[in-house]
Amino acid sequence: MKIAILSGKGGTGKTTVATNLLSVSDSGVLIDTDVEEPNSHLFLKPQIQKTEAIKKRYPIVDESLCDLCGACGDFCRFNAILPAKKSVLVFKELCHDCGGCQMVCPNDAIRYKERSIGMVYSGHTITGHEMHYGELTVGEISGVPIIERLREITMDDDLVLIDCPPGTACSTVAAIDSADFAILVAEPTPFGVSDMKMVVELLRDLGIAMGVVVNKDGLGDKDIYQYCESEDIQILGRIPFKKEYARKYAGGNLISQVDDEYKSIIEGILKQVMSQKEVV
């Protein structure tokens, strides 16, 4: 079962829930697909056993063959290759590696070269679980190839927890592409509910079953509960707003490892999600 943990915005407790779900599971694998700012490893503290550079291709032009016809530039929708008066300019960071410019070149003047856009790290956590996380190189535009590699690595695992990027961008869509169920972590505040609605629409468009975990319960208002009831969305659990939790989190702890009440809440959430296995 592939379980995506996501949120409408950053800072709602998505990674906290994901890492603690892993810690209470009998077996399971976590992939951190928030490749622009991964931080699950800060809590799971894996011993890294393997690293892998993720590469993407970009075009290079043989000027001895190019007659500056402009076909490559006309084809590229991302302005990654632009014919000028005397040469063809290539902006490798903008290239989506589709191969189109090479296909339309009438003079066979375009070849491709690989470059690294980030890394994937694999290892075992302090709780004995397997985890993988990706890290996008600063300045790169898209981490989707890294996310696709993380999904590929765990394709055959029975239980995969996917710590997703926040929001509804392309990277989030790539992360939840193979998910069987989604846990939407949200705060009971006006901003929390507003951002959450966009994620609900995305999940429904993709046909992914979902439930909500209310983090910092008791902090805001009751709008989130009214919204979930009106939209027939199951609330999987409520994590109370407690300074004690915040202090343990700030200390770099897996809260479920040091707080029995929190552990019981997380175990209840996991139990409810796993009960969906026969449904999805």
Contents of the next structure:
Amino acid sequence: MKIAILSGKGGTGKTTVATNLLSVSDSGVLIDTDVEEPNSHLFLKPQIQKTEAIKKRYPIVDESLCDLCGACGDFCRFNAILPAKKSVLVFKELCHDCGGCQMVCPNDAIRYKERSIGMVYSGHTITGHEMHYGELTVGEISGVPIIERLREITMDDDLVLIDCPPGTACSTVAAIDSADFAILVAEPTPFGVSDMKMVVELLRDLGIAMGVVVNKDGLGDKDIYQYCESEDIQILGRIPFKKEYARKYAGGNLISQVDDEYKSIIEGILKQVMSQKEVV
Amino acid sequence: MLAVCAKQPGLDSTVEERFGRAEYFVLFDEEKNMPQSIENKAKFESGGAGGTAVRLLNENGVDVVLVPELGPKAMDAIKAFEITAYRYTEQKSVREIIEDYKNGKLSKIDTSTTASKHGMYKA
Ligand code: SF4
Ligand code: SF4
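Could you drop in the structure for the form predicted in complex with the partner chain? We only have the form predicted alone so far.
Full complex below, order starting with the chain above.
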């Protein structure tokens, strides 16, 4: 089962839920696909056993063959190649590596070169679980190839927890592509509800079943419960707002490792999710 | 041919604050003293609007462009198409900015005025 853990915006406790779910699972694997700001490894503290550079290609033009016909620039949907007066400019960060410009070049002037856009790190956490996380190089536009690699690595694993990028950008879509179920982590605040709605719509568009974990329950208002009820979305669990949780978290702990009450809440959520298996 | 980034067509339009995503370019042929406005098709691009806007200007025979700012990619493209860029800093009409240019009040730029934009996918 592939379980995506998402949130409408950053800072709702998505990573906390994901990492604690991993720690109470028997044999789960976690992938952190929030490649612009990965932080689950800060709590899971993996010993890195493998690092892999994720590569992408971009075109280079042989000026001795190019007659500046303009075909490559007309073709590229991403404005990554620009035939100018005396040379062809390539904006490699904009290139999506589609291979099209080479195909349309009448003079066979285009070759590709590889460059690294980020890394994937793999290892075992302090709880003995396997984890993989990606990191996008600063300045790069799209982390999608890294996310796809993370999914590929864990394709055959039975239980995969996917810590997703916040929001509904293309990186989120890439992360949840093969998910069987989605856990939406939200806070009971008015903003929390409106951010959440967009994710709910996205999941419905993609046909992924979902449930909600309310983090910091007791804080704010009841909007979130009304919303979930009216939309017929099940509440998988409530994590109460407690100072001691915040303190344990701030100390860099996996709260379920140091707090039995918290642990049983997380176990309850996992059980609820696993019982969906028959449904999906 | 001279080009100015504009919010609307025509000489009385206010100048734009952006280059690649400018609404229009007002083109001005100094010899014929004739304005002509073109819509900036590049403004709809999700990335790389600057370079594509420069290509559009080149297709229209522009060799001097008056801009509010230029990103690094747009600047590279401006140079590669051998277009000269001058920068304005005031919100005036296109007509007034052209006057400023003719009177030598605008300064030529040959390095980008903004930092590289990344994280466009965040939105
Ligand atoms: S299509 Fe080939 S020949 Fe034409 S401008 Fe591009 S690189 Fe040069
Ligand atoms: S490979 Fe595709 S995206 Fe990259 S420059 Fe060529 S046409 Fe554009």
